[in-house]
Each structure stands twice: as C-alpha cells, then as structure tokens.
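Okay, so here's just one chain, in structure tokens, the form predicted alone.
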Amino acid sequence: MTDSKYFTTTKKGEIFELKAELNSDKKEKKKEAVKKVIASMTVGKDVSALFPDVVNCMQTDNLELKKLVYLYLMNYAKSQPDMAIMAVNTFVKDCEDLNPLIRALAVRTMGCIRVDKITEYLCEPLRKCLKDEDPYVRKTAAVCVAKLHDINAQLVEDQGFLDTLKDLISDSNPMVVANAVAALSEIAESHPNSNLLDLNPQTINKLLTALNECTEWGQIFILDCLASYLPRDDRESQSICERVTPRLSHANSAVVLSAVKVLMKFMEMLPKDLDYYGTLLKKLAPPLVTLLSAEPELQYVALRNINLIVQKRPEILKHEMKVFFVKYNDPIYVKLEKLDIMIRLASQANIAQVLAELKEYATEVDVDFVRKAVRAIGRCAIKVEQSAERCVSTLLDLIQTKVNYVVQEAIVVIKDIFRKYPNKYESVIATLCENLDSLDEPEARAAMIWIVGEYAERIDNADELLESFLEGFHDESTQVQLQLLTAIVKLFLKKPTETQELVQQVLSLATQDSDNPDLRDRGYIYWRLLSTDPVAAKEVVLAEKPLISEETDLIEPTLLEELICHIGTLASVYHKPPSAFVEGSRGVQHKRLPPRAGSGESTESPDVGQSGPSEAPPAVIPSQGDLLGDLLNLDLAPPTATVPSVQPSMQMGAMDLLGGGLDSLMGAGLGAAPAAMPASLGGAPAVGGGLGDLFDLGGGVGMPTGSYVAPKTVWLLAMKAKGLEISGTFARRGGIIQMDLSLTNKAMSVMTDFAIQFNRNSFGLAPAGPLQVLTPLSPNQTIDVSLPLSTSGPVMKMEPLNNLQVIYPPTK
C-alpha cells in the first residue's frame, strides 16, 4: 500500500491518538504515528501541539524517521523557538555520527532552521562539518554557512566560517568546491562591497579543474563566477574559453547558456583578426540553435536571451536564419519572439527568403501575428535598402487583399518608409488615398493625414481628404487630431489661397472648443507663427526632416552590455537591469563588459591629470524646453557660442541653455525681459591643483605670477540679448579673480544703464562691485569691462559643478 492512506480524512480525537502512538515502544509504529504528523503538516493542519512528543523519536538510528522528524521540526521552530532548543543536543550528537548521511542531515537541518535562539549553539557542529572527512558532509556544511549568513551575518563573520569557505574552494572535491562558490556568490550578493569571491589567476584554474566533474548545477555556479572575472590579457581570456567551450553540449539548456555567458564576455578581449575568435563564433552556434528545439517554455528562454546575442554579435547566427521561420504549432508568444530575431538577422544576402517568408505569414488566421508581419516587412525596407523596393510591392500586394488591419498596418509602415526614403516611392500615395474610407485605427489614421498632409501638393484633392477628417474631429483621438492640426497646417503652407478657410476652421476648433493641453498649446504656437511671419512659419513646419533609424528598438549599448552580463537569468528574460525589478535590501551590482581588445580602455580610473587631446562632444538632442523656447523665438538654429577650452584637469560639462530659451519665451509677453547668459569658467590649471586653488580659496599658495588667460569667447548672442552681444573669460590679477567682458551694440540704439547678477553656484562667486560701464554703448560700439569678483556669495551645488548662470537686466 501506498503512502497515500496518510492524506485521507482526519477524525476526531487523532492528535491523542497520535501522541499515544509517537511514544509507543514500537519503532515500527512511532515510524507511521511520524508520517500521519508529516502528512497532516502536510495538509495545513496543525499538529504543533505534538512538538516535544516528535522531538523524542529524533533519537534513533532509523536514517527514514530521523529524516521526517528533521522535517517537522524546521516546519514549526519558528513558532515553538523555546521546545526547538531541545534538539540541540541531537544536533550536535548527530553531526558526530559514523554515518556521513545522518551529519550531513543534521547540519542541513541546522541551516534550515532559522530561530536566532539557537544559532550560537549550532557554531561548533558546523566548524566540524565545515572540515569533515566526507566530501557530502563539507558540501552540505558549505551551503549551511550561506542559510546561517542570513540569518545572522555577524555571528558568520566572527566565527571566521567565510576563511573557512574560501578554502573550500581548494578542495579536492569538485561538489564541495561548486557549493563553497555558490555560498560565497550568495553572500557576496547581499554584500556587494565585500569582495568575498577574491578571484586570481590561481583560484580560477581550481575552478575550470573543478568545472568538468561537477554535477550540472554546480558547473552553473561555477560559470557564474567565472562570469565575473577579469582576465589580465587576451592570452588568459583565450585559455579560459577554451576550457569553458566544451560546456556548450552540455544536455542541461541552464548549463549552456551560463557558457555562452562567459564566452560572449570574454570575447570582448580577444582581438578580432586571432584565428580562434573566428573558430568561437562558429562554435556558439550550433548550441544555440539546439536550445530551440526544447519545449517552447524553454524555446522563449532561449530566443529572448538570443535576441540580446544577436544586438551584440549578429555574426554569430548569421547563417541560421532558417531556424527562426515559423512553425504552424508554435504559441504566440514563440511567434513573436522568432519574428523579432528575423529582422534583426536580415541582410542583403538573405532578403529574398526573409520577405517571402513574412508575406506568408501575412496570410495567417493570428490577427497579432499578422499586424507584427506587416510590420517586419516594413522593418526589413528600413533596414535593407536594397530590398525596400520589393518590400513596398510586397505592402501593395497585401493591400489589395483589402483584409482590414492588414490594410491599416500596411499604411503605418509605408509612413515609415517615406519618411526613410523620401521622393521615391510616392507613387503609391493614389493607392493608399483609395483605402481611406476603411481606416478605424488611430494609428493608420494619423498615418494616412501625415502622408496626405506631408505630400499634399501632390494629392488633387488633399484639402478634401483632410476636411472629411475633421468633420468628426472631437470624436478623434488625441494622436489623430495632433496629426490633423499639423496636416492642414502644412496644407495651407503649399496651397495659402485654397485652404485659408480650412486652416481657420482646424485652429479654432483646436484652440478654443479643445480640453487637451497639448493640442491647444500645438495650436496657439501655429497661430502665433502663422499670423506674426509666414516665411518663418514655412521654415519651422516644413522643414527638412530627419531620416528615421535603422533600427528603432534596439537595446542602449550600456543596458545591452549589463543584460549580456544576466544572460540565463530573470534580467535577460525580461530584458530589464536585476534593479528594476528586484526588490529588497539586498544591493544590485551594475556589472558590464571588459573592455575591448585594443581599444586601450584601463579598467583602473584614468590619470585625471593627463594632457592629450580631447575628444569632441557627442551631439545631444536638445531638450523638450530648449525647443520650445526656440520655437516661440522662430529660431531653430542651435547656439553657435562655443564654450571656452580647459585643460582635462577641469573637465566642463555641458553648456547651460537657459539663455536663449528663457528670453524668447518671456519676450513675448513681458516688453523686456532679463537674459541669462552662461558662462564657462576657464582657466590655467593651478600648481597646487584643483579647482580650490583656481579660485584661490587656498590663500593662492603655489599660483604663478603669470597665469594663462583663456581667450574670449561669445556667452551671449545678440539675437537672444535684443542686440547686445557680450564675449568673455575669467582671468585672475593680484590675486583677485575678475571677469573679462567685451559688450558689443548690434541693435540699432543706443544701451545704457547696464547692471549684472551672479545666480547661486557651486563656487559662492559673486561681483565684488557694480558694473562700471562709463560711456553710453552706440549701435556697432564694443567696449571692454573688467568686473572683479570674490566668493563669498551664496553657495549652491549645480549640476553640472561649473554652471554658472549670469543675469543682464534689460538695458535703455
């Protein structure tokens, strides 16, 4: 009979019942009065009032009752601590025992007990099992120092159990080293700064020794720790992955994948030319293409973290496209993933079978799957320039089959490729203008008024098309009325005669009968463009646009590399950093890639002193707030002042664009309004050095007699300032700081009455005096001004430290 009788329908009166026969005579019957407790445990009863009755069998010498009694006990120590330190003694009896299963059982159970009571009484058994004779009895003790950190980490520390562990790693024992690291890597977890896992050139060949005798689970704990390993040159990055290579035909998908980890890390260090980089991306991917024939659970594991590979190092599977087609039975979510994978892996040489597979697919009943077909094709367009010509027949074809979302997909991605290539497939507008009456989709309606607005001078009846749009246009969604509004903006800047009615109508109905904020904003700015300069508003609505990206949804390169780092975990499922979605206490380490071969990247901090050139800035798209500013000032231009150089011991950050946004937007309402105007300190690096000793707030020990003075450089534009133009620089004389100011007239009257203010900022600096400007500043006139300044003004840190935002008040 089976064990099955124990789960049946309790009666009353059993818990006497079964304290009289836990202290039977009987082993035979103690045995099954214990299974009866475990399986009404089992069942959510509860049976802790028999705690001290179940305590007693724990003396025995039957291997399966000491088992169960180990179970109930770590089930109900937490709620009886006090009756939990009678087994004590049986622990610590236990883990003397000639049986290295009973040890290993008694020093397991001690871990999984977690009552602060009596974890100072567990130390001493644990240290004997730590250094047992039995390779399974230090395994088990080695994940027990792991439990017992939880639950006290400076009791662990203080019994120098850590040292302990740390030279379990040289065991010989390949199970006791996989647990000593997996240990290890817990703790560290919970402690990031601890630098527990102390790797070294030595350390790691015990590891790569340990790594092929190991079970599976404990080779994954070791591929992890080799994870986070830095190899000191390309050399020993390649030794490593040779010896971590065979684990790619390991049967165990988990084992796999925490290889390819470690393989696609050090890779970074392995120059691209070596003969064995090539034979490695060869090698991966066969193992890969494996995975996908598991389960599909296993198969979407398996494709996600494929897909971070593939944004990484697409040449790896670059001749297995075939793999990622469709199967009929795949679920959804396998679908969607494999069709991800394919446009990522689509190239000139594979287009052909890529796009009659997608046109296939485009045929299907999965109304989901069809919409993300149609849209591959569009991304194929995009990113094959080749093959857009054959992609935009191919949309053609699907339209005419006039399947609804079909269509409406098929419409939001030609959008995309006008906007990718311009002037070139137009052709086909004819086409799409006769689908109109069948779009109900925001988002293929929006598309369709930005291709009718975008090319209205070639649709006849454009301003038809967009009035039958707006005849509903309160029942639209916010996306298609913003289009909307633009649309017949951009209407009535290539037809002004024709559709000056429209363009009315669409602005009232935007600006005065619309709750939205951002359609009324978007409306009251074409308003004021179209009623104050035309010519303006032609520049700023048509202007040229930006081509669209290749790619639209690749991962940012520094997220990538922290996800290639998670590859087999949650991280790379969820394409997510372990911060955004692990909560608790416990710290997260940001980890990334080594660097590059070759790249001459250091992993210590640079030398922050050292001279050499430079790099120039990459671009930044400018913020919401900048444009806005520039928008209502007609001015889409960027700044050109240039910001004046710095040694590398004073790195600048970005320039402060206060200034322009600030005046265009104030000028409007108010007559005159004052211009913040940002000024970069530059200047000689100091003797003493740091930026105290710029500002000589060190009493100017060291500085020399002679300081280099930086050239003058333009802060403030006239067009931003009504006229006036300001150029400057910092200097320092007799040991004053001043500031060096060329004011130039370029409006056509005459300034007066200057006067400046210091904002708060990182370095208290303020004007010592007013500014002495003594003659009025005629129209072209240039005067130059030294302002002294001292640093005990209001101090305040700016981001970033040397912004400093100077206030010109309006000027007569």
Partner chain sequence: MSASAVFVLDLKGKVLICRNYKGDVDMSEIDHFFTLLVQQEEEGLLCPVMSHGNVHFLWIKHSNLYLVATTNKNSNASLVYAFLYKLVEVFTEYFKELEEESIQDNFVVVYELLDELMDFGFPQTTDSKILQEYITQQGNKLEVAKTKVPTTVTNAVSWRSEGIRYKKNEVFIDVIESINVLVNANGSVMSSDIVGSIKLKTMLSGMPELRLGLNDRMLFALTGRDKGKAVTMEDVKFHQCVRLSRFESDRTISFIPPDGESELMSYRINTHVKPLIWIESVIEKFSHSRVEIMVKAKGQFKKQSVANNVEIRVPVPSDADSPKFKTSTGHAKYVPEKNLVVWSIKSFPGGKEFLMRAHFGLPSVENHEMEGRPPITVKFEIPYFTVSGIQVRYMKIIEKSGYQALPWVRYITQSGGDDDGLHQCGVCAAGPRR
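After the form predicted alone, can we look at the form predicted together with its partner chain?
Excluded here are partners and other molecules; the one chain stands alone.
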C-alpha cells in the first residue's frame, strides 16, 4: 500500500467531502482525510478553506497525524492569520507534553508560522523549551530563536532570548552548542554591527571542545563561526589551527572546506619562519586534492576555491599539477575549472607535461572546452618563457588542422604571444595569413588585423589584406572596425606612399559614415594627428608598447583576501564579494584577513613568496575597453605596467579615502575640469603618463592652476589606526600634484619610520618621492607634510572612481 492513492481523488465536491471526513469521529478516517488534504496541497491545490477543520484535528495523541496538521499549518497560517490564533493553545500545550519529540515538534513548527500576531504568545513556551531538560528540545528551541528573530527582531531582544542563546554556547550537549552557534551566526549576519557573537578565548575554547563531538553539520557551523574570530596573537592563532587541523580528515567535503577556510585565514597571522607554518602548508595539500574525488558539484565548489587558494598561496599545490588533469568524463564545468588551475600552476618544471595534456584537449569534441584549451596554450607561452617556442609550434600544428574554431582561438592567442615576445616569432605570420578567409568571429578577425597592422612592413601584401576587410566595413563589429582603423593608420605610417588612398577611405568611413562615437572619435584623432604633425603621429601610434604581463585574470588582492574569508560559500564560487549579489548587505563590512604578527619579516609580502620582494608581484589587468590604450594602439590585450611597490607589509590602517578624494583632486588639478573627461577615460592604463598629459591639457586650456585647495579633511580616525590620525587634501603646485597631510599622534608612544604606499587607483596616483617625516612623532604632536605625487603608478578602475586607498604603516 502506498501513499500515491491520496493523489487520485479529483472528483467534484471534494473539499466538501474532505470537510465531512475531517470531522469524523473515527481516528483512522480523520487521518486519511488529513493525508488527502496534504496530498492536494502537495500538488498545488488550494485547500486553505479547510483550515478550521484541519486545526481541529490538532489535538490528538497520534504523532503522525499531529505532524501532518503542523505541516498544513506551516503552509496556510500566513493566508489565514486570524484563524492561526486558534492553534496557539495547542502549541502551548504541546510545548509541555511529556514526550520530548512532541515538545520539540511544537517549538519547531511554532517558529515556522510566520504570523506576527501569534509570535508574542509563543515567547513563554519558547523560554521554557530553551531550558528544557532534553537536549533534543533545547537544540530545536535554539534554532527557533533565530526564526523568531527573523519575524520580529525587537521582540527577541526585549525578551532576552539572545542572552539565553549565548548561554547555550556553554551547554553540556554539543548539538545544542552547534545549533546555538548557528542561530547566533545567522542573527549576527543580519545585524553586522551588533556584538552578538562576542567571541573571546573562553568561548572559542568551548567551541573547539564541542567541535570534536558534534555532528558533521554542527562542525561546519562551528568552523564557519570560528572563521569570523580574530585571534589576539600568533600563539592563539596557532593553537586554534592545531585544534582545527584534524577536521581536514573528515569524510564530509563541506567540513573540510570550512576547516580550510579557518586555516587559510589564521595562517595569515603566523610568522613565516615558524616551523609550524611550513607543516600547516604541507597539511593543506592532500585534503584539497581529495576533494576532487567528491561528487561533481562539490568538486566544482572545491575547484573554484582552489583557484583562490592557488592565487593566495601558490606554494600549497605547486607539486600537484597532475591531479588537475581533465578526465574525459568530467562535466564541462569541472573541466573548465581544472584547466584554469592548470595554467595557474604551470611552471618551467611541469610545462612539458601541461603542454602535452593541453594539446590532447585541443583535439576533443566539446567546442567550449577546446577553445579554452587552445587559449590555455597561449597563456602558457606567455607565462613560462622557456616554453614559448614549443607553445607556438603546438599552436601552428593546431592551425594546420583547419578546424575553424581552433584556428580562430589560436590566432587570438598568438597575437598575445607577439605582444609578449616582440620580434621573435614573426615567421609564423605567413601561415596565419593563409587562414584569413576562415575567420568569422570578431575577436579572431580583430586579432588578425592587429597582426597585419603591427607587422605591415614585413607583409608584402598587407595593403591588399586590409583592403579586403575594408569592403564590408559597416557589417563588421565595432571591435573589428576600431582595429581596422588603427591597423590601416599604422600601415600608412609605415608605407605612406602606396596607402594614402586606403587611409583616407578608412578615415572617412570611420568619421562620416559611422554612428559609433568611439569609432568616430578615434577617426578624428588620427585624422588630426596625421594632418597636423605626422612625426608626432608616428610617435604616438607606433610607440613601443609595454609588455603584457604574464598573469592574466588574477583577482585583485583585496578582493582575494575577502574571498579567502568566504571559502566554501557562494561568494567563493562566483568570485564576487557577497555585497555584489546579496541584497541588503551593502553596508556590511568587508571581511579582511588578519594582519601578520611580528613586524620582523613583514617586509616580505605573503603573495610574493619565494620570488623575493625585489620582484614585482604580477599586476592585475584591468578590464577591457580602455579607450586610451586603444588610441595608443596598445589594443585588445589590456596592457599592464609593472608595479613599482612591494605589497603592503601590514594591512593595518588600510582605509578608503573616500569623498574628498576626487573632488579635491579635481579642484586642485583642473579647477572646473569637465567631469566627463576623466570619466570616459576611466580604466585607462598607465601609459607613460598618459593621464598626466591630460592634466596638463587641462592646465593648458586655461585653468588657473593651484587656485583652489580644498581644506583638509580627516581621512583616518585615530581609533582605527592605533592612535595615528591623518587629515589631508590634494593640491597642485607648479604643475605637480601634492598630497598635503597632517599627521597627529594620539597614542601614548612615539611613532617613527613612516612610510606610505598607494594602492592601485583610478588615476594611477603614486608617491613621487618617499614620505619625509624627519622627526619621530611624539604623543600629541602634529606635523604637516607634503608629498609630491605622480600619475605614473598602476591604474585600476575603482568603484567609485574616486576611491583611493592609501596605506601608512608606521612601525613603532
């Protein structure tokens, strides 16, 4: 006998019939009727009309019937709030039942009835249940507090439930502790500023003890909660790590990932020369690898997280390349993620193996995967210089296959290889030109056109090739049109005699026949450049391009840090901060990794690893669409400049110089500069002072320079920065942008050794000289400094545009 028979009654007058059955005297009949009601509810029929009759069945000693009625209540109470009150009495009674199962069931269901009116009746029963003798009831009641808080936060606070919940953290039963932690974390999430989870070494100790005893899910709640704790010093951090490490051997992947999160975070505080630090690094690799034998969805989550971990601490998995090799029956989402990680781990030591694999992948059947594999080969060439030659020949082999999409992808990546190793592999151009006709994707066409323009002097029939593209100019995508325009101008500058007609044709097509402002503007600029000063035009258009960086797609360091704090969650899967996809979390503070203890080794940043501080960390490539870069024909592959500075040595005091930033900068530099100008040049790359020129331009237009300096505003409050208060403004004196600072020591001790570092910002602002603070700053003393700034620093578009992050690490 199965339950499916309940679904089969579909005759008319059903509701009426059910009503009669529900009011029957016979217990069996009643239960059957309730089952039918639930079955109708399951298939989506509205049976809310039966509310009073079903609620009448609530007072029964049959547990199964009771559960069904409760289920019904949860579904329909909201639509019948007035009648839901009828149920309150039974709930109150059930909360005092002799059977703990019923007490728990009542308190669990109560919380699920989201009717404001009845919540206050539920406070007393809940209070009793929180102190129940049976842990099963207590653990259910703990969760109920979170439910109630969700409906009526004020009520929960007024009734003192939060304190009771906090007390449950010390409960003797590990399950109760786990649920209390889960409930508190949930509540704290909606009140980011409340000090609800007031974690201290004592509570942490309790949590760690409970961690050993509770269910796998409870372990996850506790680990996730631990991850939000900030240990006082490296010793505490180490002792927590030691007690969390055994969780890495748990069979549940989610437990493992949550443990990894705690370790990755607290590790940040451990001094690097500590033996334990090395041990911990070694311990992290095997569990991460094992996650790859979990179910595909869990593998996917693991891989997205490994992608972050590899960026943060490449040393953990650097010897594990092989495990990321793709299995032919992996789901596509797993394949693509593995490929990404393979490239990140590629190094001189393993490149041969990686290339062999990639070549194999490039002949698979799945188009998306093949494309990505071909791209990966190009990225390997750029990343591992020793392998470039082999990569190029592999790509040429692939082009010979004449498989359309393989050829197109190969051409796109070969263009990047040209950018990275100029004048080295141009011999392949001839082969590329053979495939001109088969290119139908804009990106590949654009790449090919770029190549032809760039090497116009070596391609005999470059003009013919470009001319052939010009015929269908208006049908091309913008990307191709822009590229064609630039390529023909380049060609003209290289071979002016024979291509004059061609260049005029393209300029008129771009400026007169096009509706696209980008294209038009670029056309005009070229036109004027060419007509006024061909020599300057040559200098601009044919200028030497900065090399492209080896690492692409790196996540910006502050975001990476935040994501590391969210390992295992959706944020880590999307690689986006939670504020980007969760409503109502905008004001929430972004999570940060804790600062490393001990300033002795702090000069070495965690990211740089063994490469040493002298080597600049890989720059993050800004997103595409940088107009200025395009103008200077840097094109497509977004260029990056090397980063002159070492990573922040201490995260302390990093802050946003919001507000004032842009306004004062603009006030100082440009007066009433047209706001649209810098905005349109938003993500402009740091091209030899490109933006600086712009400022000059502003000055030249007739802005009185240095006419107005915004008053200093407080940028950093003393309480946030261990007693250092900073106020400042931007000024422009003699064509140089300066940052005027007032440093006030509000701490008890003397401060010395000031240094300053600018994080990447929208304007490429960077200090032009060291921060000159000559005297040690004694308590309550204030000094004024002026720091000359240049705009040659790395540029990264910030949101908002005028967001500028500056780090002052005073070492005491």
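Positions refer to the first chain, counted from 1. Throughout, rigid core stands for the largest set of C-alpha atoms superposing within 1.5 Å between the two forms. Bear in mind the structure is a predicted one, so any value in this text is a computation, not a measurement.
Chemist: On a rigid core superposition, would residue 320 pass a 2 Å threshold for CA movement between the two forms?
Modeler: Stays below the 2 Å threshold, so no.
Chemist: Taking the rigid core as reference, does residue 490 move its C-alpha 2 Å or further between the two forms?
Modeler: After core superposition, the displacement of the residue 490 C-alpha between the two forms reaches the 2 Å mark, so yes.
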